[in-house]
Every structure is written in C-alpha cells, then in structure tokens.
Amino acid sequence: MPEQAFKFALVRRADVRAGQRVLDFGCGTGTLTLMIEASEPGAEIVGVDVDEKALDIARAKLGANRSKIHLYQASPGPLPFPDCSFDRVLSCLVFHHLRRNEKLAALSECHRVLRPDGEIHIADWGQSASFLLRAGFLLTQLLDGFESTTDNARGLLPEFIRQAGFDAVVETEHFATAFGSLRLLRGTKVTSVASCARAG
C-alpha cells in the first residue's frame, strides 16, 4: 500500500498555512502528524487519539524530532477542544473503524470544532473502482470487521460527511491499492463568524 504516497498527497490537499491551527484527527503513533508539522512548522499541529499505547509511541517520535506538536487522549465521543478552535482537520484511515453513528458523531465533532471556512481533509477506503478492488477490500473487511467498513465500500462517506454539516464535499485524489480503493475527501465548513463568536 502506498502509505506515503496518500499521506503526503493528504498533506498537500490540505494546504497548511503558517498561523493556522490544525487538528489530526485519530493521530495513532505520530506519523501523518509530524508529517503536517515538517509541511508547515508555522502551523500549530494537535493530534487525538483513543490509543494510549499509539500515542506513547507518537510521544517518543515528537521527542526524537523536538517538535512542538500537542498529543492528547480522549474517549470516544466529544472532543476536548472548543468550538470553532481549528482551521484544518485532518484524518488518515480512521473511520473505516467506526460504526455508522460513530462515523456520523466524529464527523459532527470534527465540524463544531472547525472555524468558518475551515476544511475536513480524509483520507479512507471507499467504493471499489473495479471488481479486482474490491477483492482486495474484502480481506480488508476480514481484517477490520464488516460493521464498520461496509458503508466505506458503499460510498457513504461522503454523505456522511454532507450530512454532518459540511459543504462542497468532493473526492481529491483516488489510490487504487492491493486493499481497495483509497479516496481522499474534502469539505468545508460554511458557518458565520458570528455564530463561532456567539459559540465561545
């Protein structure tokens, strides 16, 4: 699987500006995060994770490279962050792992904590663009679980995306894989300045 390949092209869609605040969604161990870190060190970069053990991991990897990025644990469900706190989200193969509501409610969460015309950039599994694909995405299931992945190999994720609140959703980039079909998503968050101030 072209691991570095999709998460730098993620990177690159999401066009990291110095001053802006960027959240990595489901960090893990660090990488996609140091990675956003090493596009733009202006940037301030916070990763989330439910892992503890993954981020121990990402934790020795930020003080091997003296970054500055801000690690945090959280349980599933709301995010510890303010709304309208964020300028980017981004997330790298995280909801395929998530059940429909879970899916619907960590996209909601990812939209609250966005600023106005801040953007959701996705990087997951997604419809199959050929039969040989779709093989390969069900030893994928087999590995992941069928309740979670079924609605990425529908092609739902980008109307769960819409459906938590996000505008001019549209696909970036697409990585055919050994394991399927790997899309990368985007979406903007069209929400007033007012109603972030009114918000905080």
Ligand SMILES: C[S@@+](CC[C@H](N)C(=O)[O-])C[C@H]1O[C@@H](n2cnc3c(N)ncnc32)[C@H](O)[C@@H]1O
Given for the second form:
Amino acid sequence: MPEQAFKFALVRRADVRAGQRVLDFGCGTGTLTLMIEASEPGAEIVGVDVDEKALDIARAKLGANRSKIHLYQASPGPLPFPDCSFDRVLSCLVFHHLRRNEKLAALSECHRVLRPDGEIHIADWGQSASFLLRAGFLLTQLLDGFESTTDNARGLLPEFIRQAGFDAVVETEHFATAFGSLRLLRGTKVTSVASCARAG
Ligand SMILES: C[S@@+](CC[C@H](N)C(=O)[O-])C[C@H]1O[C@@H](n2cnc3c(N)ncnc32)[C@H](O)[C@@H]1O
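After the form predicted on its own, can we look at the form predicted together with this ligand?
The complete assembly is shown below, putting the previous chain first.
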C-alpha cells in the first residue's frame, strides 16, 4: 500500500502555514502527525486518539524526534477542544473504522472545532474505481469489518462530510491500492466569525 505517498499527498493538500493550529484526528502512533510537523515546524500540531497504547508509541516517536506536538487521549464522542480552535483537521484511515452514526458525530465535532474558513482533509477508503479495486477492498472489509466499511464502499463519505456542515466538499486525489480506492477529500467550514465568537 503506498501509505507514505498518500500521507504526503494529504499533508501537501492541507497546505499548513506557520502559526496555524492543526488537529490530527485519530493520530494513532503519530506517523502522519510528525509528517505535518515536518512540513511546517512553525505550526502548532495536536494529535488525538482513543487508543492509549497507540499514543504511548506516538509519545516515544515524538520524543525521539524532539517534537513539540501535543497528544491527547479522548473517548469516542465530543473532542476535548473548544469551538473554533483549529485551522486544519487532518485524518488518515480513521473513518472506515467508525459506524455511520459515529462517522457523522465525529465529522460534526471536527466541524465544531474548526475556525471559519478552516478545512478538513481526510484520507480514507471510498467507492472503488474498478472491479479489481473492489475485489481488493473486500479484503479490507474482511479485516476491518463490514458494518463500518460499507458506507465507504458506497462512496458516502463526501455526503457525510456535507451533512456535518462542510461546504465545497471535493475529492482532491485518488490512489489505486491493493486494498481498494484510497480517496483524499477536502471540506471547508464556511461559518461567520461572529458565530464562532458567540460560541465563546
Ligand atoms: C488505522 S489507524 C490510523 C492511524 C493514523 N491516522 C495513521 O494514518 O497512521 C486508525 C486510528 O483511529 C483511531 N480511532 C478510532 N476511532 C476513533 C475516534 N472516535 N476518535 C479518535 N480516534 C479514533 C484508532 O484508535 C486508531 O489509532
């Protein structure tokens, strides 16, 4: 699987600038999180995950890299961050682990914590671009479960991103892999600055 390639592409698409706050949602062992930091050391990077063991590995990697990334362990559900507190949310290979209601709730939380004009950038499995890729994705579904992956296979993730309140939802890149069609998606939070100020 060209994991490095699509992670690099995701980071490049996010176009993180110095001074911005960036959340890696479902950061796992911190591979993508460190790549974001390397792309823009002047940004403030935060990783969040539900898995304490993965975060322990991430902490060791961060220490070895003298990283300034902040890591948080969170329960599934509300994110432990204020409204309108990030410029970018990135997420790689997380949403296909979530059932439909969990996908929608997590996307709403990502929308809530973004500032106006903030962007979400997701890399995850989407509708397969060919019969061969669909066959490959069956393997992913056998490994990760059909309940959480079926909506990905149906290509519903962009619609879920819209339903969570994002505008201008587009696919920015597609990677054909042995495990299916890996799609990069972007959505923008088009909310007034005033509504964020009201939210405190
Ligand atoms: C396949 S791993 C991907 C890790 C990392 N994003 C990467 O690409 O290397 C999926 C991660 O999503 C995390 N995860 C699953 N549900 C989550 C949730 N509701 N909130 C935050 N993280 C979650 C898992 O604990 C796991 O670390």
